[in-house]
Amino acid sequence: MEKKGGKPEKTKFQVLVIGAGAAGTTAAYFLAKAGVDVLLLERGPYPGSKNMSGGAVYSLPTRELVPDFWLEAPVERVLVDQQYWLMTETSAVKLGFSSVDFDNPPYNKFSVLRAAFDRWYASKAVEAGAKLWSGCKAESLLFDGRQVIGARVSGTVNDDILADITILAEGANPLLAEQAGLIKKAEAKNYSLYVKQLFHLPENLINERFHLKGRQGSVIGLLGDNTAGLIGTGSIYTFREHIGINTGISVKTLAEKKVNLSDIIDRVNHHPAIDPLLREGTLVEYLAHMIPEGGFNAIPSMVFNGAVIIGDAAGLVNGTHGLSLAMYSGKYAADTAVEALEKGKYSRKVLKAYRDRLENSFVLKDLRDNRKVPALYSENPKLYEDYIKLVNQVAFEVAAVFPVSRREKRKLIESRAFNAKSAGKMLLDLYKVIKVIR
């Protein structure tokens, strides 16, 4: 690698990929495998250095891209237990499913620490023939008329890097595309700010507290009090010797309510259902990260003359798919670039095949099917909070033992439930939810 601020030996590539996250690395990996001269730029000191601590990699989609990846990838735990906690300030209704069948190949999903996983994944792209320049920031896009022809780079290398096709995998903040006028500045309502903490704990304590064996892992989705009733979600992930906790709230909500997210994180840590899991743990990371959660209706233009946008930068995010949407968008961008290079044509019309591939895959089908969900949250901000409180109240009444008959107890529970919400209001809210998710 060239010295800081130096001139590279080569400044022209067939494809330039900006961003070595899951999407960008996938694009570079498949381009290199196809024999394309591709440069992968990473502004951090190494791929993964600027990502949040960890998350999930889903096995079945990922193995279609990188067969049996778990045999060499730095996966942490095999996630065999999925739970959802509906939380109030003092209680939690816990729903979940566990199966040891998930602990057998091809598995279901793994927890990974992104710093390790992304670094490994980028090494696979390099092994396939991609060039990787770390410590390089793309300052601006270069144009020939209306055609994107590369980027001006600073950092480890200072120069104009030219390419027939440029793939933008900048992450949640697509500043290059915005500055170049390719897309409009993102709206706050379409983003959430997540804060993630990573606590170190011995492996045996994690297994004991989450009722796990060996390298088995658990993931818990958090709803309700983890965001103080505001629009947002959270989760708990188990890694081999760490527990990760994250909470995210709509950026628009944070601004309107003037909420300090660090106060909410502290509230989460001291929740009576979570505090016992963290005892004796040492906080080793505290990170903040923006995630696009506007869904299908917030997806920007993705195809331009000489360039495409992939991954988080294109709003291709769905929490139930982990890294899969980003990785598949990288694969489809690579396939499209290979075809365009064979034709020697890089216009928007030719590169539109990238969008077509997304449309015909589960990526955009899934986002389109759930396109009304973000609006449901924003238009009914108290929906989850109200019903989570109601569910916890009913669960408390069911668990409590009163000196009355069971019939009288059922009537008592029904009366308290309907005092909180009328039957008509419940049916209307249920109709709204079914209409959105059907």
Second form
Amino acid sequence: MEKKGGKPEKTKFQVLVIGAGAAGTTAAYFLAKAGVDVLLLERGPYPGSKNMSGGAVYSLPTRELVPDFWLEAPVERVLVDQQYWLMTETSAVKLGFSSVDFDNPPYNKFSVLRAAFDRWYASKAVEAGAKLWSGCKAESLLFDGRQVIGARVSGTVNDDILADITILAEGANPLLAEQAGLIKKAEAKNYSLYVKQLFHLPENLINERFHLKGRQGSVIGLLGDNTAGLIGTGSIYTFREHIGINTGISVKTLAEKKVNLSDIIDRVNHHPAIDPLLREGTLVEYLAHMIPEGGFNAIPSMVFNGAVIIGDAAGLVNGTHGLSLAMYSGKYAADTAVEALEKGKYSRKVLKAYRDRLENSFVLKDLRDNRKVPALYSENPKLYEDYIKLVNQVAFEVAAVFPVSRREKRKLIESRAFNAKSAGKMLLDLYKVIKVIR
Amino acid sequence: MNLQKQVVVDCYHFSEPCVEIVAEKECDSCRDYVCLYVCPAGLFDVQNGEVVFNSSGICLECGACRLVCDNIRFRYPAGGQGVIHRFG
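Taking the form predicted alone as the starting point, write out the structure of the form predicted in complex with its partner chain.
So here's everything in the complex, that chain up top.
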């Protein structure tokens, strides 16, 4: 029998935050710390139960929000080793940097599993005074004319919840904002679909395979053959007793090329460089999640009368800054809401301070600086693939020992490289990349 | 096509499927089958030339299907229902 949600003890809050992910929880945490009466809604049975990341949390930006978070947060490993593998079907050029200096406070990156991390983070918000309703889904936004005044919720609570300000942190699919007509429907070209598999392996075996000590960890960015030559990316993360491997490809590309991501990941797992890492691992979770990757040009309107959009729902995410963009958008939304509550005004004009805060921070500066990158890849889909193949070919020739003089070998390598691409074409491609990446 | 994906995830029962085909007739004339390719759980299939959605299968709630076909209405399961990430 379907359990019917009860009536809540109260139905009016100063601020309603929809979604207890990295963005929503940050907003609720700072609002509660400022003494605001805030309700945090989570549709899953607990915060983190619907969330997925590669995943790392970046220490320097995060500690500005929650000082020394690593002392209490459920972090898995201290990431001290960062590698990039440029892969073809049978080979990989491996680049990397390891430093045990990253194993000292304030650290650099930690691997985290979101089910545990987000649950902990939400508990911090609750500790600070936020109300958290899990298993409670916002079905639609409530309006008074053009003013957002709350949301109709169902699940553990069935009621209309009113709020002076509503913060939409609903994640990659901004269904509430779309339904209400606040923003246009999301477009396939601006999203990548990621599949992540998590394998269980004993801690000591992971340490052996990745050459790690104790709780130190490794992350490997995968480029090239792991996406079967399609526009996409992937990575391998070490957790304490798990290895996560994820692959992401543009949703538009999957539809156009008619490939299924689950077939591609089977192939990745059997790659000769990856198979030995995962061998004998037990698959314990298989998840899928979309990430907005349209960059600056795909960011929708974020400010409305009585409401703001934060985190993934506003496209505020990228590979370099990971969760940090979402968290900071939550912080800026909270700061703006506190100001608005003091003024007692919740119009679009007052809440626009949220957008201004984003503009003046690394969040929008970074997205703006890189606004041409998504188009570079979609206009030059073979850019990555061609050069990754070339680099592997050259590396093969360098590594192979032929019964010829070194001078002859050098000539051979040069001719291989310039046969694949003319020097002029390479310079042109280099120019294209430099023009876009500043 | 192999649609049996190795999906390993916890799931609490759901009272309604996440995906609803808006107008089934539209699917009859469709030969693009983009839904089949984007669904990471392999919940769409073609049987006798018709697109069918496996409404008892576990939807991973990614929402990719809704971006590639306007004939698909996607919504999240009711509060507390659907997939439960143990790790994430």
